[in-house]
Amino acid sequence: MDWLTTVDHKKIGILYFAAGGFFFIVGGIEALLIRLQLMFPMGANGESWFLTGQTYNEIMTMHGTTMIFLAAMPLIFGLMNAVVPLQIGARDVAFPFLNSLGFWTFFFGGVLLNISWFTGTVPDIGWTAYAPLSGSEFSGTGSDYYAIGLQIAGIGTLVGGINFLVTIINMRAPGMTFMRMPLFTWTVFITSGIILFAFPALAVGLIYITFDRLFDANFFVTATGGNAVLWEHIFWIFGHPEVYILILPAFGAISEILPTFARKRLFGYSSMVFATALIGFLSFMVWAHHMFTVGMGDIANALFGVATMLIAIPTGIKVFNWLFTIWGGKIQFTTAMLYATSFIPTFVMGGVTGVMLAIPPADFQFHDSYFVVAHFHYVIVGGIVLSLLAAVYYWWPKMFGRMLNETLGKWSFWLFFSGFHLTFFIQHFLGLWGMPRRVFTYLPNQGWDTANFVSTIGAFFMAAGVIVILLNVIISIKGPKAPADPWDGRTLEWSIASPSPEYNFKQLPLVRGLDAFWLEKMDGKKEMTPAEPLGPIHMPSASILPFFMSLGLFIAGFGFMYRGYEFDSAFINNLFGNNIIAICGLAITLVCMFLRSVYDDHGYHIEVEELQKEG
């Protein structure tokens, strides 16, 4: 019960992490079963070894979907909770009940989404959902899944924006000026400010989608009137602002640990700081180098083609000030530092071949082939997922209090970093060979079979890599507990115990630089200056509130998903036929919101007397 009301943001973050693992896990499998289908030509009767082209569709739809929305996007926020108000020095974050209520949100709506699977009416648009093919007259109930489900987890991603927004605005310990940041929480901010602005687009196009779709509006049928080009530009408004969301994060945390184990200060802080600035600026001004062949002409295609360019320039700082950082470093080979120091030649790669993309006649060539797809997992995987294994053992022993296996961490770095580039390198030669995306089977002796069965072996061995992660997982439960400071690290959160109490810090620490807890250190302390004499600590009530509204939206979509369904009782169909269910649904959520209104919680306080007998 206590997971299910928590409205700490540490455990908040374990809620998210486990989400996240488990939607990761299952994109895997489903990658996993897409390239088992194209590990093999097709058969000399044009038959499929495997899949069909349909269950391909589902497999392929949901796989991105569940990779970018359910994965990737949870992962990136149970990092920012478990880390960003220790780092700012604060005792949780601005609006812990809208922590819990965004958490449960996510997971209701990933769950709604998840469910197609046992109802037999899977999603099979791909993750980007184009219009018309993701209109009524083109695809079945599965695509209404695909709406309201990222609605509902939409909302619960938006509210964390927001909070964390307010959070590092309003709640950095005394001292700590926005310059004297940790560059994870700069680069949290500046990701919070991106979704302020991007998933309102999501959530409008979603919107007209569902009217659509539901209610026989026509946002996008061309037929009467609509437009289908009209989606593709709110997809992309938010879609290319949702890969600096996810790699701007990313980018923080390998700031974090390559000093750290470099054993030397983040090289050119303030640059790093305008840097991510300026890319969260540019990510709005790039999205229609996605439409290149969409027909918007010459002078459109040079103008994103030139806006897209001008991202190399903060990013190849970035790329720049990493490697000074960790020149001349008295370098740790931890499994933290290995994933992290693969990060940058990884992502480079990435990088370039986007550039590549950002000119309109070679888009041409590339567009819809293996090469984009080869390019979008070196920055997603290549860039993000790395970036976030390294996080995860960096901060374990945080959020654990218990210390992952390093030799494990090895074994596991080398099976999935190998097979990352056996999987995805090779891609860009199908690409530029001529082997279009999305296709389920291809004819056998194109040139691509050996490619393709090279590809499938690496993914393979990404299996096997995540696989001895979660062996890792397992043993640490009866692993060595962690100390408060097990990497010698140089900002708050190594300051205080693995794991952090409930209340963080006992009294809020004094900030005299930029990373603090390192300078402390070099004056020959252990322990932050406190900012504030030892007092009460006042703490928010745990709420069941969050849960239930958001499990209120879940039957409210499910009920409007099947209101026009015809069931073999006609009592069922009674019951969606005259939106009961999604009555009741949107019931429960403003029941839970009237209750939240006008039940004044003060929360609660830990006395001195306690936080003395801790110690």
Second form
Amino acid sequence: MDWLTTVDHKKIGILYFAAGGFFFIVGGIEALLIRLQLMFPMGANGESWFLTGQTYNEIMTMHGTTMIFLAAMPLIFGLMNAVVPLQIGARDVAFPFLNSLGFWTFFFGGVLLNISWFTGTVPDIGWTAYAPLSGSEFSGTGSDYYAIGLQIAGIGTLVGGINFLVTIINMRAPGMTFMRMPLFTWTVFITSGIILFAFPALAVGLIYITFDRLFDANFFVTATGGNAVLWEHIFWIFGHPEVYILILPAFGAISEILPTFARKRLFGYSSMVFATALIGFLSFMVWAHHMFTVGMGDIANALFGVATMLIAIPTGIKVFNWLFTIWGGKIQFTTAMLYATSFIPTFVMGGVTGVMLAIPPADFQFHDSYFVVAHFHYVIVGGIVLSLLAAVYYWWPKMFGRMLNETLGKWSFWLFFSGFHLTFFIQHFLGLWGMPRRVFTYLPNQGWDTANFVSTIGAFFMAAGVIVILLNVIISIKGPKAPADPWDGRTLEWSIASPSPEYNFKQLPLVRGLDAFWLEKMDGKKEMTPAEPLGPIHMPSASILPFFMSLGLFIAGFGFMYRGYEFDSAFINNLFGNNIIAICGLAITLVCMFLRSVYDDHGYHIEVEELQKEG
Amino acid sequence: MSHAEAHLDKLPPEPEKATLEGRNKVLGFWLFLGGETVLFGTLFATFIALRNSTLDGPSGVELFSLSITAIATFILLTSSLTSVFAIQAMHHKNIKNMLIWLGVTVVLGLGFLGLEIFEFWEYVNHESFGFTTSAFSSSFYALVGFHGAHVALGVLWISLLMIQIKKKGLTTVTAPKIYVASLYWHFIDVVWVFIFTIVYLMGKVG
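Now that we've seen the form predicted alone, could you pull up the form predicted in complex with the partner chain?
Now the complete complex, all chains and molecules, led by this one.
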């Protein structure tokens, strides 16, 4: 029960980790199925050796959607929750209740999307859901699962973004100015800003799909004057910022881990902040580079091409700063550091192919080929996943109070890292040799057979790496207890116990500069100087309302989805056809909102005596 | 009564910003309105892209009556003014005036909604201009209807807050709620100014 009602940011972080980790495994299994299918070409009679085209489309769609929205996003939100309040010296986030609501809407959205596996109508439209394929003429209820599931999950993301913006602006500890914030907090700040301005566009786009499909609207229906390209614009004006939403916190984590294990301060801190902000700004200026082949015209293509190349400048600043940070450092190759250092060259490779794709005439050749698949897996797996794994190994002791095993950690790293390059490096060449993406099989003897086979072998290595990570997690339950500061860290989160108490800081710390905890340690102190006398601490009360609010939306989503469906039972037909289920679901949510507004939550206090007893 | 007055005297001059929770709420709401701006921006962009796709259905020139929308605009803009009066009354700790001005705001909001519902009803029943008629109609109803839903929600919200003020009085917990609701109401007004210009005025020009 405690986990259903908690509003503690550390527990919500763990919930995000658990749910995101689960969906990461699901998405990973889907990836394995994709690679298995492509391991061999079609047979002599044109038959597929493993999956049908329809099943392949479903798995491919769900793999992309799950990995982006249900694995990468929540894992990043988990990190944000676990780390940011501690790094800025706050007792909690600005809106603990909304924090919980954000998690549960994401969770129910994800569950709704995946229930499609059991109802047999899985989205089969690609994670981009291009119109008119996502319209009612060409796809079934699966598209409704996509639109409504993501809509509900998106609410949670938006709420989380606002929450972290306010937390970082209003709740920093005394002395922590903006330019003394750890870089991870900075990247979360910028990412939250991007979330705020990108996700509403997706929400509107998904509403259009839903209206088109369920209420016969004409937004993307060409026959009645709608415009299918409009969806592409709406999707990508969300979708391109989305990749920066994912990568910026990953950059931030790398910028924390490299200085810690190189035992040097981050090189070029202020230029890192500047580069982060610039990437955040430019991320909204480049969406149409996904649409060069649509026919927007030369001038639009040239402008968006140049804007895209501009992003290489702040990113390059970051890469060089990272290199200068470890240059001449006293490097310790812990598992976290292995992941973090291997991230740099891997991500640069993804960035280079990104600049290649930004050249419109070249993009006409690369478009919709495996070259694109290789590119975005180099940035998403080679960039985001490698740095997420680095961050997991780095912050795990703080989150769970247990150490992960370093030997298993290194095994997992080498398996995953070599598997990754084995899988995706060859796909650049597959693309250049003409293999199109999103096809479920291919003719033999076109020069693709060996490359595809190699790529699939790599996927098995990655899977083995993930299994070792899971093993490590299970073993860590009985593993050695983590000290407060296992890595000799530099930032505030290492100045308190692992795992930190529910109120985080008994007394808010006084921050005297960048790398606040390191400064104190260099002055020979063991802990932070307090900025306030010991006093009772105000805590928010736990609440079950966020759970039920999200459940209401989940039920309403179902209601809308099946309102036009023919059931065997007349009673159920009535329930869905007259929108009774949908209205009941919305009513649950509205009643919860009403209760939240009317009954004030005064919270409770942890008294001084209790704080002293805990030592 | 004296108890309540003594309590009001202790209330700081800007009670909505007196506590960290209050400041968080106000800042968070400003940010939320930033997100809402993108939301309406997307709806506007869609409308502008699809406004000439009228197919066999009526076009804006044939449909719109500027007199009704002008009255609606006047009502809604006035309600923004009355919500300012309510916030001023709150800062003067005059609960009675605050409730009166909030009440006027709600009534004006209802007046606006009435006109909008009448307008939609006319379109559907006498002009055969429904949600599914054309791409123009879908984008029109999505944009204007979404704004109308915001007004309806605002009316409900402010009414609920008025009851809460009656029950709980003006405190550092309730004051941020009132302040935030008035921010929301101004935002709805600003959006309507754009709807009046882009949908109705530009629609009438053709």
